[in-house]
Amino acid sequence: MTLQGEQVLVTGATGFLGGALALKLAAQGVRVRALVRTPAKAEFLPPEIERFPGDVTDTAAMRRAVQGCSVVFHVAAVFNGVAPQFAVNVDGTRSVAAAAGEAGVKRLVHVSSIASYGVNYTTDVTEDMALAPGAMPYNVTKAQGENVVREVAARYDLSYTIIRPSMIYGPKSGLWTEQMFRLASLNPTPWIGDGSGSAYPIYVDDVVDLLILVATHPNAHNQAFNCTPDPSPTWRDYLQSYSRLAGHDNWLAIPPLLMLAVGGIAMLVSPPLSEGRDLPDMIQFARRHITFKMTKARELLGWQPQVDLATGIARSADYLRSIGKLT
């Protein structure tokens, strides 16, 4: 089954992942409606993509936006600020899901995150393991957003699929390409210890491909899937792939005990719902060897990530050159 000729809605279509998804869908002959909150951010979208003004927190606008759509891709999310994250990642998800349910769409594809699992697991993580987001607002709101999807879907008998990507990198990625390249460019590159703990970079094209696949796959009905590298590379693999672009491979191992001491102080002075509250656990997590398994996607969908780290970094290098970050 394909979406060619179908009308779909993409929230977050002016962002990194949502934009890549909207462009790929349009190239496949799908009729794409992009939810646009800030028109200036939608200038890169080609004219064949419909720009629909609205915000996920506006229930009336969402009801209008989903009309005539067979699939809704809910990609929009906020990453900063406690109140904005709850407003968009939880209440906005409720608005999107309810509108989709009322309109009778065939499937809601919701983008969550492996952050919803939290940072306290010490073994490989599969989709049947409990969400334990901890105190970080993003983790908490993404976990609550998943609960909202299930709750609303049950009320309307709405078919849904939840995707849990990890560190999405590639062209136009602000955090996992531009900022990580900036960090890796420091000579030597500073990180916790020897960098042998697991990192979770997933190339943007892989995430887009999985989103499109689950929109129509019968085995994706009411399922959640990790979208991560399996097996996981190390932080040193990941960061030094960028540092070599910058012309060096020197490493500065920051003593873990020093980092934990700083994290402990941050925890003591941080509010209950904050990144600082979980900082010691985050530092320990970055040192563990853990994979978020892709077995379920392989078995139910016949799918696994296709872009290895070396290829993804090479494609990212072209983008970094295009924006003047790499010569």
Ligand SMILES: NC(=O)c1ccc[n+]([C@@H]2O[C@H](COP(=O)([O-])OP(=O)(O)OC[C@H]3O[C@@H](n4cnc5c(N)ncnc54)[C@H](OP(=O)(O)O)[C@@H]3O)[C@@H](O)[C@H]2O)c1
Contents of the next structure:
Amino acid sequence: MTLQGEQVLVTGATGFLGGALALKLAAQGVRVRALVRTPAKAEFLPPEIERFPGDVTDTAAMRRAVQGCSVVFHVAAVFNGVAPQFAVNVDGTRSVAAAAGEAGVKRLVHVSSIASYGVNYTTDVTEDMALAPGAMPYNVTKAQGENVVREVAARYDLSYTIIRPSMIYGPKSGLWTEQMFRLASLNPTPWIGDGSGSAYPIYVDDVVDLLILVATHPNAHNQAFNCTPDPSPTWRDYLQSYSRLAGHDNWLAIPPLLMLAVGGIAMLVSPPLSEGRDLPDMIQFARRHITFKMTKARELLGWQPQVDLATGIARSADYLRSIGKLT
Ligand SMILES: NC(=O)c1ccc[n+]([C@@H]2O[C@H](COP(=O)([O-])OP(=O)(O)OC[C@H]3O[C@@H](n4cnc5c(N)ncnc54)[C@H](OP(=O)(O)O)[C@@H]3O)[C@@H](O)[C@H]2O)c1
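With the form predicted alone in hand, show me what the form predicted in complex with this ligand looks like.
Once more the chain from above appears, this time first in line as the rest of the complex follows.
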């Protein structure tokens, strides 16, 4: 089954991932309704994509937004502020999922994150492992968002699929393309130690393709899937791909013990629910050799990421040129 001709809702369609998803769906002949909170941010969407004004925390608006939809892609989230993240990533997810359940949509595709697993795993991570998000509000709220999806889906007998992407990069990625390129342009590029720990860059088109696949795949019913590079490249592979675009490959290894000392101080002075609390764990995590395995998607869906790092960085370079960040 395909989505061609079907009506779908995409929340977060004015953002990086949701925008790419909405464009790809529309190009495939899907009738896309984009949830739009900030109209100025929707200007890049073509006219055939319907704009539906609303906020995911507005339960009544979400009930109206899902009307007539066979699939709801819930992509919207926020990344900052403790209260806003609980309001949007947890309560907003509840209102989207409940609206989808009440309306009898065929599948809710929920975008989570590998952040839900937390940063304390020391071995490769598969989807059956527990979510242990730690103290970072983003990680905590993404894990709670997943729990909300499962609870609401059970109440309404709603079919759902949860996708856990890693570091999504590519055109329009603020953090994992523009900011990483800025960091890697520093000569030498500073990072923790020799950069031999694992990084998790996944190209945006791969995430979009998996989201579309699971919307109709029978084996995706009530399942969660990682969406990550398997095997993982290293931080050095990833950052030096960008630094080579900037014309160098010089590396500045910051001693891990120094970073851990700074992280330890930050942890002591940080509130219980904050990024600072997990800083030492994050520094250790960035030095480990871990892969978030794609075995489940390969076995159940016959799918794996298609865009290797060299190709993804080359496409990102075109984007950086197009916005004048790379000459
Ligand atoms: N980027 C990554 O590397 C990454 C990795 C793993 C998982 N994820 C997940 O992928 C999803 C998309 O991330 P992204 O990078 O595309 O983020 P983004 O560019 O910041 O986009 C977030 C989107 O959510 C919308 N939004 C936020 N609060 C809302 C609200 N209260 N009501 C309605 N819409 C709201 C934003 O609307 P406005 O335009 O109005 O702000 C925007 O369209 C998120 O669920 C995130 O957790 C991202």
